[in-house]
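Below you'll find only one chain, the form predicted on its own, shown as structure tokens.
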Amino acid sequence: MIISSGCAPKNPLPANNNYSSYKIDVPFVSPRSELCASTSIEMVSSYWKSITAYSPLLTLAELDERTLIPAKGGTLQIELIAAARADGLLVYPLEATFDALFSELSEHHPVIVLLNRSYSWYPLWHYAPITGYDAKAQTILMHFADTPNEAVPIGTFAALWERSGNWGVVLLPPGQLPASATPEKFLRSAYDLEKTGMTNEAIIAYKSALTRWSDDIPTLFALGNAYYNSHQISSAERVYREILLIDFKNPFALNNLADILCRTGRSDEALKLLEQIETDDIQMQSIIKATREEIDKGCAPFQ
């Protein structure tokens, strides 16, 4: 039962809002006690599997094992996020606004939200994927309980969502971009994939980001480093050179390119690149010094 206090919540949307109706065909999985987090991931994962080349990495039983905390009788947000990444999905934190929510729905990106169905002093937490919006009826559509695409009045939804700090996440295959993404925030989400060992998925995410923000140097640098760390040296060199076409004095790109040149038998060219670096940053100066010393000793070739 959805519990709310006081008068019926008012419509939180501006009177002149232009939000349209959307319905996303997210497969429905019947709710299971204490397992709403894994169930929500499974539903969104199955949706992406049905319309893209994405293939889930975890079974529902494995998602259950990764998310459920028996002592808490549920799942913390950090466990949901970690399990979704382990399933091969990029996790993008949703901005806590209706504009961000509706921008994702308009691109047919289901959003998992956390709702408190009770009071702040006696919370009943529940994860659920939002599957659409009915503009005429002014209801949010959700796989909330026993019924697929359950219609929740927008005012009621807003009151429940506010109790969780308007928390929500967009789960996407690495080749997809959130509609509401910003370069810096998306880069953090993609890098989180790489940190968990999913370098290939991170590379796909970085490349996807560059289709929208082609000259974003932090994303280019992350892509170059991911190529380097996965021993795709020619691709890493290409990306570092691309950065230098945008910012010819970028010290990180110059240093990393010099490292590649030295390790591929081009020490003279590597030293010339280091000579171009101008920086007052002490840490950067230390990195450059180490690279120069490596060149002087003779760089070990890539294996």
Contents of the next structure:
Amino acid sequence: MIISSGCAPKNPLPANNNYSSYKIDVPFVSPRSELCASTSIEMVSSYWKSITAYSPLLTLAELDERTLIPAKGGTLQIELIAAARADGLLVYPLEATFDALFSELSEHHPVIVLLNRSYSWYPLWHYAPITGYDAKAQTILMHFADTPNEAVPIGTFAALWERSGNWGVVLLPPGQLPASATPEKFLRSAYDLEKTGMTNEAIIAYKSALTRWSDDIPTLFALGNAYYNSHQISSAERVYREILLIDFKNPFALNNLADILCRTGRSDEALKLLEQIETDDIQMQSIIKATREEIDKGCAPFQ
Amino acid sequence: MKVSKLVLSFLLSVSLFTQVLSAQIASTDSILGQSVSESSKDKLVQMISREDVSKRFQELGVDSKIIEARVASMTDEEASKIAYHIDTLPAGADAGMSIIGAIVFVFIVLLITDIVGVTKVFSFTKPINN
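Now show the form predicted in complex with its partner chain, given that the preceding structure was the form predicted on its own.
Below: every chain and molecule of the assembly, starting with the one above.
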């Protein structure tokens, strides 16, 4: 039984695929016991440092102490993500497909994957950055443990990757966009930066999303709120107004713009905006009610 | 989870206070289809799950000086996922098995296959079917 299941892994790619060869020059960092997550982040962040203006916020030693759980002898996926964000990178969860993987490689975005080098009943989990693909030899190139650009046959790679549910993340400086990104998923990644205190990086990420999806209202709204929350009120006002040019009845933008108008001594205009709002959402209605009460009372000016 | 009543009431008052301050602004969560303004109870639950994560990290040998920064760099959803599932989540480690580990592993596999009766490697085993 054990021998029969040891047959050679099959090539998972469709026979007529047109994936070409890519080679990304990711600097190699020697592995240290139990620290493959931290090492993987370091390799990808030094790659971005070498080709963009990005500069990592954490040293390798700081990445180490932010990722290792000694009793587990390794790093949880969530902590790899959280540490990469703290390093100033946007973390985009890769869609679990070869198409998504190859579209990132084609734009020279290294992807960190989680592999199980063994079977599920004796897992040996390992993080490694993918550094390319050789279409002729049909091998995935990756900085695997102590071997830079190790050529792993695509079938073997697929088998190891499948055991983690094809888990992978694209780590990018916030000014870059993943090749495979959708506006909503990218917005969530950027908003996660903001929620964990990386507001400047989040603002850069929202802006770069708008270079690709200029009319995306949720992204515009997130940018307006990030400006508002970092006290850049006139920028926030400009972005909320931009939303209303696209959707003049947008309740979120109307409400937040009304708040700014009221706090900057333009209560009449603020009330007019609130009158335009139509919404069935109960939570939204209660926010609007609060804004209206605020206007009636006289809004507190910005500090 | 032991949190004194004083701490609880302090956390509640803080979360109520921040909620009042930001009540009239629709947050980015609202447009992403997440709950708009969380109730103070939700906020309390989240604080407690962060506390849980800190405690588990301490038990698992994480340096206590860095725990706060590690937990702070997680979003609420991430912290509560870790709080609930830390024992079952995979932890990526590094290189493969050691040679000794592999030898022990092969020994155990062959021992089992001997006992099941599909191999006959060791003289001291007897297949269970015979």
